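First, one chain by itself: the form predicted on its own, in structure tokens.
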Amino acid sequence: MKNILTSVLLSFFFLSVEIHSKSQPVGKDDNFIVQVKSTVQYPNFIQPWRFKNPETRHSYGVVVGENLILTTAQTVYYQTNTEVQKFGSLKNYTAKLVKIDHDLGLALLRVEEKEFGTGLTPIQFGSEIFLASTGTVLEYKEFRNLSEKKIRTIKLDVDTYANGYIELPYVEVQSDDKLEGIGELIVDEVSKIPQGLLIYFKDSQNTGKMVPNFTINQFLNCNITKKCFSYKGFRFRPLTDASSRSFYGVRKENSGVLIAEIYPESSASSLLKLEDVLLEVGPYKIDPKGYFEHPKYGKILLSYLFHSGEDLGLGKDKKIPLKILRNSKIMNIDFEMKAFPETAVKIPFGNTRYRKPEYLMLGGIVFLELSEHYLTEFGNQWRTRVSKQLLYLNDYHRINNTGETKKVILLSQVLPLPGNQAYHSLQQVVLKKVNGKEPKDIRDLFQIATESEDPFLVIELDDGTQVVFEKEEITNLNKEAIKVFHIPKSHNLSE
């Protein structure tokens, strides 16, 4: 799949956005909340030649910059124009994308015109985190209409939010006031310290979720061009009952967890190895069920200290050492942070991360790269109305465990024309191989299909079913399909 925000980065590519990391209070009347709205359009994932009906999304947002706002990217997400409305003003400003994080969530927009600036008062987020305290969200849904609400900090932990891939801080906050979590911004009730942005809120159970300051200085602050975040490239197990313990030799005086799963061309992948037992993180001891005792927050999950732990000394970019039990002898290891390998993925799930789906179309059937977002295009019933083989694939199979980087290709369906009639049935069948070669991913699939010198495009199934075409009969029913069901074209394979 293609990221569609190419484009958009490399515009942005030599932008120094300079965002000071010190933390000033305050006020109500201070001129730094603005009003959000983008008009999206996301793709079809089961027909990637359509898009889906328009919507309008709002979400709020904060001055951090010169003409720099702050907010959602749920907002931004496959956006078609996106407006911004400043506290005090009629007038819509247009607003460009200047980065994204996928895994926090967040979003950097810029106004392009110099008036909007004006009575804008940008904010700095800094460091420091108030918890068990009382805060106020500060937001305004009209003209000349700005409210504040009561809500409470509660503790810092580390979880996937925005359903990326990587572990972040978060601040769990309740309010009994309703709340949106469409980016207003928190600020200590006593201090006015900007706290973070609330990203997520249930009124049924009253909680929600803060991307806390110091996280969002990282968003902030980091390079354009590179990702913000490292990863620890593994996932682990608890050790918590005495036989397994026991069974991996660990000591009495240790405790530690076990490594489950190793993600190729990750930091973990040439240094750690399966059933290694994690002890120590830097000078942080891990306990069984995998955390450790921040100084000032804690108990936290242990990849605060890979992913975020700037804190302590830790974190992107740095070398991290590390204890382990490998076969019941001690060793100590340089860990080296890198960013989530993208190419670990055989199967995107979560967020789409802002990717635009990509199909081929081989006489009239249509394949493409399986995917989490292609399944729940079924519906909310999407897991009793999907194949089952499709779903065991998703649940078990989305990391190349192997280190290759290879794609699940789907016939995902056929368009029902006179020269296919006999593969009419065939839909969501994994595909095998093509004239004895099997592709890696879609793009390989297309070039298989197109450089091949026989006269016979032999298409093997994961169900046992062979489906033979003469390549001037995929030509031509390829034109008929598109005739027919009104689609661009064949492919929409960027060359």
Second form
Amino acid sequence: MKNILTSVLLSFFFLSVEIHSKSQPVGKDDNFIVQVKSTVQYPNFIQPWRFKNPETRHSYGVVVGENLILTTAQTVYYQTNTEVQKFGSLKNYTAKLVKIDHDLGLALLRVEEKEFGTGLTPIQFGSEIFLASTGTVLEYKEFRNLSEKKIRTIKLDVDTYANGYIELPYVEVQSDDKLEGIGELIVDEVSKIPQGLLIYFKDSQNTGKMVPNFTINQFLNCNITKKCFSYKGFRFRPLTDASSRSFYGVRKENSGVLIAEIYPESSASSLLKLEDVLLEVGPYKIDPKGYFEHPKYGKILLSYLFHSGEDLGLGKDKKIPLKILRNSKIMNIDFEMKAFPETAVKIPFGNTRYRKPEYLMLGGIVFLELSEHYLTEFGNQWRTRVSKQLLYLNDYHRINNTGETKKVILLSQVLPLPGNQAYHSLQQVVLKKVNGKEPKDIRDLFQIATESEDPFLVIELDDGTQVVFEKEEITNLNKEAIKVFHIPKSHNLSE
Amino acid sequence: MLNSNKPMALQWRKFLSCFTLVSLIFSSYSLFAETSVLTETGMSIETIKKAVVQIKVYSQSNDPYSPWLSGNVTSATGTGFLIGKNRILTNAHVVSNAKFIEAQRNKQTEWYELKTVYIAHDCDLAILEAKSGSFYDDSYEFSFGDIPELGTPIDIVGYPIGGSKISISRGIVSRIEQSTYAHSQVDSHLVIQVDAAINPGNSGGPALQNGKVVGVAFQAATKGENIGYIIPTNVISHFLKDSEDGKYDGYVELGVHVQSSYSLSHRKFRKIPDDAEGVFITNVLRGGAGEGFLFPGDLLLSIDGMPIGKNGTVAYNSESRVDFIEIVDNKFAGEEIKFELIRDGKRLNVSFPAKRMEDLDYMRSSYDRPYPYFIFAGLVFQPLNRDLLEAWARVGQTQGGSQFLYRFQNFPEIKENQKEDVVLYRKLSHPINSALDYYINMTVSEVNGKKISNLNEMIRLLQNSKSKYVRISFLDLPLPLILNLEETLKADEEIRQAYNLTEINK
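Next up, can you give the form predicted together with the partner chain of this protein, since the form predicted on its own came first?
The next block holds the full complex; its first chain is the one shown before.
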């Protein structure tokens, strides 16, 4: 796992991708769709020294440059081996992950073998989508059967993808055909200009989500050492009831939303305050539900202006002028966009973001950082199975609202040994202090535990329970736990 | 080849002779049953019938989810028995929320009205009395025995499943342990497990052994067939003694959480000598008897002179050990609890009076009382309690669930100065609250910038508000709910009429 992650990171640094976009129709005989087959092995978030059974994921890929393939991130998450097959060929080519965007749910692969590109025509995504129109979905299941299915593009809006953190543009699509939503290319039916990739489709409702071409371009063209998308750094609430509008001094009837949450160390943290009323973003008025009128696509949520919005002269790496109402007074501010502040996340939720769950064992007792993935490992009924305190923290305290970077460390389980018998019943309890110090994260806990000069390690839990070990005892118990329970090592933290 | 009919004929003859013998035993038993003495019960069935009472109850419970509406009137039956001074002992759950109680003894033709004299929801017991003296004509009063021994037979007497004839079923005492009483869902006392079915209607009936009552039948196992539970005599006598002064005060609580002292390192760190057993205190709860006297880290060595083991148990009798809390459980408010303990390496003797823990009242299922509520702008506010939480979950509410559940379950630990959590859990729709769904299923923290600790305080702040706007803040929500006071008062009148509310605040 470590090697895989290292190679992914190295790829991020050393590979350079330059993709130019100019909207061009796809030719009838162009060969640009490939099949991607990836073997993935997900980590176990409860017992991070274990891994789940390897499984195979299939998706479609689109050739977007020389030996470069665009596919869904879901296909290659925790990949151990990824292979690509092109139309009309029986050969499987090994592909490497170049970059991945957790918020958009897309990944870029590269095939090293030069001959792979032979006969393939890269496609180019444009900067405009056609709404509402009919499209064609292109896919192939076997190496020589290309199929076309009909689709309707309905509306453009913004939302988070597959539980990503950042709201990004998506196009709602409908189709009477059975689609998979695993990276099928959608082209306009008439012009054959690529519109986007289908990354989600629900058969029972005949609807799905397409990543629009201009957002794909944003992903493809972004510098791979940086984040592809910026985050506005705040969340807002509609301001529709008359009492609140009057209380906050909003006089005009058709604009304004309330700033409801500000992410520390984000674009908004030094500029906005809770209960500010956001009236305008650039030249666009924000209605009381948070929508603005896009000149081409109609009403879209205001997040579009911050996270996308290049077509309107706004978005990433731009200073965005805002008009706000603070204490009933109008203020104009310049809003500088930053990437999503990952440190603001106290309890990781949604997408795993290729995260390697970490653990630390002390005296055969396993400590972890709380994440939603840890909780969801308890199965479909996880909300009823997990500790109510952990559930509450996960629901209401995901973000470090205090500004302090701190994770929730929990005593996840005790590996029962004669030497830790006093603690066998402990599980899912939040850690409070170790030798009187409050560790910020699991690494900090490791540091305190290993560097402490005290003869005892005193672990205080949130429920008042004390776990006490002598330093030598920890080493011996860890060795015993490693032997008895077949655990590779006492922690998986990089030194 | 063997004649297969021959062994069959032999078996049939054997069966016939057995059947005849069994029939004879049965017929002789039924001939003399009315006057015979049951070996285990130690008294005649006729005598038992004179003491056991069938109780019929018409009750009306309040609906915590719609506290302004009156609930259904329902009827149910239970059992009780005479214990002296014309008193009838039964379960609290038999007569909870009762509007009218009546009873009849064997051979009586009239139903006699009863009144509740004492009711103890924390141990599921109640004392009733007939309004008419003629109810007691030709009656018999039971006396109490000790806690039965494991493996001994026991007779459960009652009127199960609504039948009008008395029923006696025999079981064996299979376990004696501390367990949670289902009626309050919070209190834990001693229970006796019996491998005999206890069915609805059996509740409140006596469990007899050697002519004496050794328990009151009160609940059945949710898992496992033919397992019932009885309230043992130590719990019954605690209830009777508590009521002697004319008022039932209820159980006292020590209010501490403990952990075992098995760990050698923990003991060494806390400077505990090798010969000392006992348990470490991890948490002292607000309002419990131990508050101010016991502290986290203390090692409790003994209670009232009885040594506490490393696992927190004391020797209960020669055969078994029970949790040391059982010793506190048997005390009354004001009685002294004596601990020998080690604090900061020193042996100390600490004693303090036992007392009730009021915080637990919010965690119990409640009966016989309306639910206080407040409706403001159609938003329904109520103190969170077990009944509301259960009713709220039954209507399929999930949003906000973890906040309610976590705070409820950790009530004495996390609510430092709060007497109760006031929650906004539903709304009566009206144009004034159409945009306020965001705040539903949240706990109120402040009104107009002032922290509130209970519903009355919230009502007072809202009713005395002089400003144009009212700000209600909620825990874990950064934005307050804003209401225009004048418009709210106008809307309240419309809501009162539209939803047929006689009172908007109760």
